[in-house]
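This document opens with one chain alone, in C-alpha cells, the form predicted alone.
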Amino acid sequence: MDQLKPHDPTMMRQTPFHSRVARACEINQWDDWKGYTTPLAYTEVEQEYFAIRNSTGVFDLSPMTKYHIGGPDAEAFLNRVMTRDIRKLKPGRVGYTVWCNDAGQVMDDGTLFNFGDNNYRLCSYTRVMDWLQWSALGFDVSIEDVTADVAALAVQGPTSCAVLKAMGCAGLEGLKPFGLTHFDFEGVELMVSRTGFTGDLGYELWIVPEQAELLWDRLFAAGKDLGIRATGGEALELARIEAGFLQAGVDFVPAEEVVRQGRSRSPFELGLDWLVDLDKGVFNGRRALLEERMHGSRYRFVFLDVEGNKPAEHSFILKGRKEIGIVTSAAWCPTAKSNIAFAQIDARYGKAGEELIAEVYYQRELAWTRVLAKCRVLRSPVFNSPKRRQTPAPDY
C-alpha cells in the first residue's frame, strides 16, 4: 500500500476556513501546524509578504493553541505561573507573556486575553494542558482547551483597518494596540483584537467556527479594492523576522520539549527580561531567575545584520576563530533591505555594534559553498512601523 506523504492534507485536521484556504492555495504547498493542515504559500511568497507590508495580508490563525481559564482564582493562578504581573492586565486588554518551569527556563510565550470577571484566554504555541492542570492544584480555577471552538484570522497591514471598517467594524480606528472589542456578525459575536505577529498595523479576528467561511467571504469582498491577499507561513516568517519577533520551536526550544541538557533558555537569555517582574511575589521559576540575575546569564539573544544576501540559516557565529553561538532564524528582509539573523551567543559577547562573523553555507549548483560573512550586532529590530502604535489607526 502506498504511504501518504508526511504533510498530505488528508492526514491532518482542517481549520474552519479550510474550504476557502484550499481554493486560494494555487501552488498546493502545505505544512503541518500542530496537526492542522496550513499553507506555506498560496501563490508567490514575495507578493504575499508585500501585501502584509503595503496593503492587507490575511493569515489563518485557527491552529494556534487556545485555552479558556476561568473561576474565582483565575487571576491568582495566572499570576502564579506567568513571569509578568497579571494583575496589571486590565479587562479588555491583551498581554504578551512567558511562563517558565521551576528552573526558570521558558516553556513558551503567548498572548493572554483578559475578558473581565476572572475570564481569560491564553494563546500559545505549545500544548500545555497537563502542566496547567498540575500547576492549578489548590486554585479554584477551570481550564478548557478551546482550540477547535474558536476560528481565528490575522488581518495585517497598512489597509487592515480600512478593510475591517468596510466590512462593518465601525469605530475600529479608535482601538488601541493590545486592546480588544466586539461586533455583531450575523447574530454572533466577532471579537477583534489589535494584535499580530508582523510589526505593523494589524488585527486578529475571533469567531465561532460555524461563521468562519462567511467571515472570510465578507472580509475579502470588503478588501477587494484595498489589496487584500491570503498569506501563508513563509510570508509571515519574513515579516516576523523583520519585526524582531521570536518563534517558539525555532528561536528557542520549549523547556518541556528539551531532550539534551542545556538547550532551554531563560527569559533573560532571550531578551525578554522586560516580561519578568521579580517584585510581584512568588511565581514559577522566580528563585532561579533571581539567582541568574545575581550571577549572570549563560547566553545573550542578538539581532545581526549579516553582510551579503545569503540568509545565514543554521550558521555558527564566530568571534575571530572562536565559535560563540548559533543562528536560530534568518532571512533577507525586503522592506528593510537587510540580511537579518537572530542568534544565541555566549553572554560575554554581543553588545550593540560589535563585529562578528557568520559561517554561512549555501548550495551553489551541485556543491556547498562556505562563506565567512561579516555581521554587526544591532541595537533593535530593523522594522518598526509607527502605524503599529498609531491611534486613531490609519483607515485609508
The other form holds:
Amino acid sequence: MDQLKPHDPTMMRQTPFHSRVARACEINQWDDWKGYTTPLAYTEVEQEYFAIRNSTGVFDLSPMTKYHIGGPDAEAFLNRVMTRDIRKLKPGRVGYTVWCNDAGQVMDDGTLFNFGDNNYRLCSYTRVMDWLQWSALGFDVSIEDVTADVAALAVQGPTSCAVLKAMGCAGLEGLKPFGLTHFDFEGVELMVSRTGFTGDLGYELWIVPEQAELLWDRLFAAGKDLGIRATGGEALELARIEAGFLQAGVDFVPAEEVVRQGRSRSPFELGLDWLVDLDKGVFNGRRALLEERMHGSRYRFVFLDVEGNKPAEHSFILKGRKEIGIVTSAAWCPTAKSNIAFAQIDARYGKAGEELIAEVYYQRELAWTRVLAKCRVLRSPVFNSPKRRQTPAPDY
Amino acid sequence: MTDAHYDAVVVGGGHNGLVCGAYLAKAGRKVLLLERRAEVGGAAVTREFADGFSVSACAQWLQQLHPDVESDLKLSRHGLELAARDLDTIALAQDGAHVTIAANGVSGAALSDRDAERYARFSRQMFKFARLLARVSERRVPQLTEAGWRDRIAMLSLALGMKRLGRADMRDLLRIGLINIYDVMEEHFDNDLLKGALSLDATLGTHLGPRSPNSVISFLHRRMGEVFGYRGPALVRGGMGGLSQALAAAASACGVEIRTEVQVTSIDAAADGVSGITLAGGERIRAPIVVSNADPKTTFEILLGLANVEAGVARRVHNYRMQGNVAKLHLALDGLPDFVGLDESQLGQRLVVAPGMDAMELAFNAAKYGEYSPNPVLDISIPSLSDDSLAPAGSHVLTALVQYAPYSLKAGWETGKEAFTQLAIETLKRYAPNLRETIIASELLTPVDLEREFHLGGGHWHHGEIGLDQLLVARPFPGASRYAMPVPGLFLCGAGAHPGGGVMGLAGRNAAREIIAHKPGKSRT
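Target state, the form predicted in complex with its partner chain; input state, the form predicted alone:
Entire complex below, previous chain first.
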C-alpha cells in the first residue's frame, strides 16, 4: 500500500509524445492538463473535429491519471469503491464506472481495465490516491500511480481500425467494444483497447514511454492515406458533447473537491443510474444512495436540443419564467447539426420531449445579446454511430 | 447455527454491556450476553494475583456510577456494597507535608490560606460545569442537524443550562474549555502538590499531559462523579468485581442469558445490516440486533471488518485515537508500609504521587516518544484497609495506576516490563521507605497486558481518548454518535460511545434506550 512516489518538483511535465506533439502543434495553443503540457488545438479545431468524425483523430491521452491496482483483494476492494458490480467485469474487458464518497456523491468517473488475476488499471480525471488508500483499509491490495509509466494515445474515428491494421495490429477488427488485446511492438507490449471518448469506432493504445515516439511515427505513417490527424482538447470536447459523455470538473464537481454545501451530485442526478447496483453488497455511498432512491433526487441530468446555433454555455434553464437549472456543457455539434447542451435541472422537470427555455448570452464585438432559446429534452445523445458497436469493425 | 431466537446479542460483558443487557431485558427483549473471559465485568473485575491476595484488576475506584443505574437495577439488593466511600485524595510529599483534597476543602501544612479559599471557589465552578456535562451525558447526545423534537428539547435544555451558569461562568467555561489544565491551575493556585494532584485527574488514563489541550474537558469528565453523588472515590467490597457480580445478578434477574468463556470472532453483516455473530469454533447465533461492548476499533476492525463498512467510516475508525498510557501495579504486602507523615486512616484514602505539573509534563514528554519517564505519576489505593476480604489477616494489597506507560513502548514491553515494575516500586519507596521489605508478590499489567487480558484495544482505559474531538456528537466519530452504528442493527454500548469512559453505566443505559426506541429501517444516525 505504501508505494507513494517521492515528490516531483517539475512544474509542467511533458508527455512521452511531446517531441511529436510539439512539432505537430502549429498554432501554439497549449493547455495545462493535471500538470502536463497538452495542446488545445494543433491547427484548426474544425479540421481536427472532422478527422475524428470522418477519418482518424489521434489524441495524446498520456496525462490521464492511471493507477495499477493489484493484490489478492483487488476485486473486492474495487467492488467496494465503485458503484457498479465489478465482479461482472471479466478479464480482458474494460468498464466505464463512477465512484462516490460516503454521502453518495460522485467523486469521478473513469475506466477500469481488468487484466485478470486481480490486476486492474483505473483511469480517471482526478488524482484519487488518498481516497483509494483510505478505501483500502481492511483490504490486501497494492495501489500504484502509473500515470507517468504508461504512454497513451486515443485513435478515434471511422478509419481508426484500418490505420491500426496498417500499422501491424492484425485481426484488430475482431476486438469487441470495451475489449482489450495485446500486440508486439518493436519488442515491447502494445496494449490496444476498444475504448474512447468520441462515441464512434475508436481505440486507445497503451505502451511504455520509451517506445512512445516510435509508436507515434509508425501510427502516422500507417495512417497517411487514411486521413490521420493529431487532435487537441477542443476537438475532443466537441466530439464528447455530441456523444453525450460527462466530463469531471465540468459537468460535475468531484465530490471531495466541493467546498460549498450541496454542490456535488449523485450518480442518479447525473443520469448514471445504470452504473449503480444497490444489490451487490456494501460500497461507498450505498447507504446515502438508498436514501436518495427512497426520498427522491434533487436534480435531473438532461440533454437539450437548443434552438438556434449559439451554444448555450452556462445558461440558466427556465420553465416559463421560473429558473429550474443550469447548463454545464454546450456546443454546436457539426455532425448531428444540433445545438446541444447538458443541463442539470430541478428533478421535477425534464421528462423526454419537454419544452424548456435556455437563457443564452453571447457577445459579438463587445455587445452582449440575450436570447431566450426554446429547447427540447432529448431521450438520448445526438451522435450515435452504429460503428461504435459494429464487430468486426469496418475499415471506413 | 443456533436457532434459539434472540432479539439482541450483547458482545462483551463489561459493566456497560451488563447494564445495556439488563435494561433491554427489563423492556421485554430476549437478550444473550457473551463474554470471552470466565467472569463478566470487563475492566471492572477482581483478580487474585497472588495466593490469597486480590485486587481490582483494572479500574480501582468507583466514583461515577450513575445513581439511576444503581436504583433501576437494584444493585444493592443484588449484592453491591461499598467498603469505603467519599475518600479524600492525598497528594504525597516526600517530607510528609501532604496536601489533602476532601469534599469540604483542601488542607495541608504547606498550603496557603489563599489556595484553600481559591480551591473552594474553583471547586464550586467546576461542579457547575461538570453538572452541565452530566446532563448531556444522561441522554443520547442531541444531534445538531436534522434534529427531532427530542433533540430540540435536549438542545434547549443544554442552552438553558449554559444560560443558568450566568455570564461570568459561561464566559469562563468557553474560555477554559479549549485550553489546558496547566494554565487553569496556574491561574488559581500556588501549591505544586495541589496543582499536580488536580492535573492528574485531568490526564489519568489519557494521552494527555497537563499542558495538552483537552485536559480541561477530561478533568470535567472525571468531575461528573460529584454530580452523581460521589464526594470522593469509593471502594467496592470485594473489589470492582463486586459491582460486576451485582450487575450480572441484576441482568440475570431481568432475564439476560449470560454465557462466559465464549469468544465472538465476528459480527456477521451484509449490506443491509447485521444478522448475528459467530463464535470461535464456528457456532453462529442469529439476532437482528448486535450490541457491541467492545471498543470501536475492535468492533469495526476485528469483529465487523472494515471491508463491511463504507470508506469514510473505515477512515474514521482508523483515525480514532486510542492508545493507552497507564500500567497497573499490584503488590501483595505482609504488613502495612509506613508512608512518611500518614497515619493508618489516611493510608486508606486515595494517595497520589504527582509532585508537580512540570514533573508530570516531563513524564508525558517521554511517553510521546515511546519511552517511559524515570519519574512516573501514581494513583494509589490500599483497599485491604477497608476490605478484609482482599488479603489474609495482617496482610495488605496495594494497587496503583502508573502513568505514563505508553502502549507502543519503543523498547517493547517484554524487556521494559520488569524495569518499569521496579521503577514504580522505587518511586513508591520515596514515600514509603520500608515498602520493599513488605512486598511478598508483585504484578504489573502494561497497556499491552491490559489489551490482551481485558480486550481494551490499545490498552486504553476509556475505549478511546477523552477529548472534544472524540466526545459528544463526535464519540466515537461523527455519524456514529448515537449508539446506532452506520451498519443497520449494530449498536455500540461501551465507553467508546457517548458519554465515554469511567464506570458510569450511562453508555450502556443510553444505548439500551436507543435500541428500545429503534425502529428497523430507520437507522439514521
